[in-house]
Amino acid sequence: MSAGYACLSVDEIRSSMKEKGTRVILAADLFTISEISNILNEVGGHICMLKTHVDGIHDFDLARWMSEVVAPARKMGVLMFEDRKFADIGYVSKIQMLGHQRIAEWADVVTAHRISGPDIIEGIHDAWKECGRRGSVAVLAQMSSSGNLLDEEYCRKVVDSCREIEGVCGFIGNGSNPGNISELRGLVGGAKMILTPGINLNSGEARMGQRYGHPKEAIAAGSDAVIVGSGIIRNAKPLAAAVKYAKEASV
């Protein structure tokens, strides 16, 4: 990545997780600001990041988002992780970061595909720089959905092309398959993070092509943090569930 960018480093992210004492990233796949704010306030003490799909929020309003979600997350030491999966050229990714949702103003980590070229990383960081902020990109190397096209060759090319980029904190791996995580860790080495979706203690909750793996197995295979959605947000007792996932992922 071009010189002159101040990035949120891997060490800073890992230190933040260590300080929080949890490897759980909450996938807050909910539809209103109030729902996300409520779940954050309930389980924020047991998660290290809040992962959002901001374009899926029905009542999105930037001022409310900043005051009801971002500000409380900051106070709790929870990093904001926008799972936007940017996939366009660098310039377009930059203007998307600076669009009406103003992702660059509040997200600490965003996801991106590598398929459009390496300038996507530069475009994203240029947006953060314009806002006077620092962040980092997690690049998709694997996916947990059935039938996805991110095969072994693609995964290797992604890791080889992004492993030395300072603005990349790590890679998204397939949490539903410990073998895939181990293979990815072998490609990545220890300098970058691996974050894994597809995690649930109840595999029966899988739907629409999703597959699930166990948090303990994902961490043992080399994941830095597990991304948990329905296992917490759809649990009758979200706080107890968050505590349980944090414990299971503590190995």
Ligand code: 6AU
Given for the second form:
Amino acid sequence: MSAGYACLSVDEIRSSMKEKGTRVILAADLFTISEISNILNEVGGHICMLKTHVDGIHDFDLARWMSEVVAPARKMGVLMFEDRKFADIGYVSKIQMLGHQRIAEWADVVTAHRISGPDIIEGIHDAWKECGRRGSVAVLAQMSSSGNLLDEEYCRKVVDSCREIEGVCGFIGNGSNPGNISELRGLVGGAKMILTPGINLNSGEARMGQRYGHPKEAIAAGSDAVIVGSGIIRNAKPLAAAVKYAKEASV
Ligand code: 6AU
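The structure above corresponds to the form predicted on its own; please provide the structure of the form predicted together with this ligand.
Next comes the full complex, and the chain you just saw is listed first.
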């Protein structure tokens, strides 16, 4: 399907990851710009993307965000990944991309649910276009949290309806279950990416319904990259942990 917008291609994202030589995406679920900037400076050499929840940052300020997080990430060849999980109608997702956090101005990849319809993808890309930038959308096909409603049928419908969309770089899969990842890879084929949260070497760290699997198993089952938060940011030695996760996730 030909898109009416320019987007970041799967090849561009995969080659950026290859250049960095790591399949670890850092989930920087922290509360201040300084905390995120510090962790990026510490582990930036061992991650391919910095995943944020920008609405959880207490002292968010766009100018500081751009200079203390986005600019250093670009210098390190780390892609900016805002996990906003857009879910509204296309137009509202567009205005959220262009809201006070100006996600469209700095994010290279964002997440979206498919629940509201396929026009959400166009809304998101319209925002990037308005900023003169390109990006891509990772669509949630599965989730790692227990009791989620993204069942097999929903997952299949998500993949069937998004596989051919140019502005979609891939899908979020359930990293806590290698069987789920192989099934998802079977549906997706090789042309789009699978990114998997719910990864931790210590499954005992899971809280509030989160479930964890092993990075090696996720990659072996067909994941392109593992999304790791607590395993790195709550480790007493984040750098050593990032190196370890990168090693475990290498093929
Ligand atoms: O490693 P953790 O458990 O500390 O952090 C997991 C990170 C969080 C979640 O928002 C995110 O991964 N996540 C996601 C996505 C899209 O990344 C989907 C999902 O199903 N489960 C999940 O934990 O930043």
